[in-house]
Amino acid sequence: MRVKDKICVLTGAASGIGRATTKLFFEEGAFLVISDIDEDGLEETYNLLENAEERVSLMKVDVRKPEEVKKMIEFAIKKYGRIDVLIVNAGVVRVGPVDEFSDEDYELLIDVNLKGTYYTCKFAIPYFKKQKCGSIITLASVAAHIGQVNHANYCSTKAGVLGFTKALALDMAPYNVRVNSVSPGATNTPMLQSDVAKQARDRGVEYEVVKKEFEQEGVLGRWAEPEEIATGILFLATDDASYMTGADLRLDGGWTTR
């Protein structure tokens, strides 16, 4: 077991990468704090795990409030002693040109996107500085290093949580914390699946037709399953990654390769 007896805080856990990503670090034995906005689909991830109660604990927390964001870690640190991985992964996708974007658009992916991030790594970094060891682990994106059509405002939000991560390693690493990110490319997950069918509607084709045009963005030819992205959060988490800071692992089919 890679992580076991490890104590993980992961953030965005209801559906896709962050429910793969919990039930990975769940069966490589780690004690969990998962947390998201969306109660029932948080449930729906608790539920899927064989006696989660023994090293699981769940929360409702809107990263967007820093008071929530501060509580989880609270409870993490008062249950446990300690946090060895914090996997900053919730995360929100909106498109549209920017000259027709809503500003309450644009500011819901900077609150989640950006604030989200900076909030959780402000309320976790001071118990990691004194406990001088551990691993912060983000979620960018694809959007980070590329250009989209439409994703101006999200490709944005994902760019600036590269930079975060970068600048964030290096004051991180005189505790010998490490911190790095993950840039998945088009993966199977209920965020993708909406910003395809938004886009179909806009153009007025058929969902399967904007699909296929994402999979053909990488080399491989097909979406990554979330349990593809997970492995590389888990790599990131154990000490195989005791060399690397300030990296960033493109998990993207090959998409930034062309």
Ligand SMILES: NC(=O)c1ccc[n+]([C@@H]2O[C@H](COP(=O)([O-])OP(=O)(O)OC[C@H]3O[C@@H](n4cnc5c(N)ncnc54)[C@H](O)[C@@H]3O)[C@@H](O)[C@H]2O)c1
Given for the second form:
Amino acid sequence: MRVKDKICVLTGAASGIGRATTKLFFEEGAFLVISDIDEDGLEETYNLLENAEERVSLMKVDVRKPEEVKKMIEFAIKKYGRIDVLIVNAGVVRVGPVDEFSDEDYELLIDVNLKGTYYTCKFAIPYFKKQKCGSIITLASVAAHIGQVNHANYCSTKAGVLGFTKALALDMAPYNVRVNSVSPGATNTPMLQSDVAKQARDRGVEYEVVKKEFEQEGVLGRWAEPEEIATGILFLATDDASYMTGADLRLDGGWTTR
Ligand SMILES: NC(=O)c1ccc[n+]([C@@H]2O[C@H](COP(=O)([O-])OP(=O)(O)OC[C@H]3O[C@@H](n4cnc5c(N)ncnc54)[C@H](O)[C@@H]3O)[C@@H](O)[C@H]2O)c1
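Now show me the form predicted together with the named molecule, since the one above was the form predicted alone.
Following is the full complex, with the preceding chain placed first.
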């Protein structure tokens, strides 16, 4: 068991990569505080785990709201006395040409992807500094590395997450806390499915046409399953990655190697 008895806090656990990561960390022996804005989805995740009540707590948290994020971190500290792994996963995608983008969607991207990442780390950092160990893992994206058509605003938030992660790694190194990001490529989750469906609608083409295009972006020619991203997150959480900090793990099927 690779994270046996480790205390892990994870945002965005109701779906996709967050759900797969919760399942993997649970199987690998972790104690988890999982959160999401979507309470029903969070319960679905919880119900997938056998005897979850022994090792998993769930909390409805909107990462846009600092007071809720703070409560989650304080809950984990009160219950367990420390946080070994913080997985900053909650995120949203909105796509469209910049000149037609709604300010509402723009603010949502900034609030969830950037401010949410900042708040989640901000409230946990004082505890990490005190305990002088631990691992923080953020979710960047291929969109942090390359441009994608109609994704300018999403790309800017994920490039922001990447920059934030690298700089935070410097700040936390004196405290023996590693800070890394994961950059998934096209991963088969509700987020990607809704992105593909919107692009298909906007362009007046079949869902399968856009899906195929995304599959061809990576040299492996297929989407990742969320479990394949979870294994990368697990690696960064363990001592197998003990000399990695400020790094970005690209799990993108070769998309950014082209
Ligand atoms: N799926 C992909 O292809 C892909 C590619 C690159 C990066 N990512 C990143 O991976 C992460 C997980 O994405 P996913 O594909 O699993 O998406 P998903 O939509 O399946 O899951 C995202 C989760 O975040 C939650 N969430 C959204 N807004 C929130 C808020 N304000 N507060 C708390 N929780 C909130 C959602 O309810 C959902 O459960 C995101 O940060 C995403 O940007 C995904």
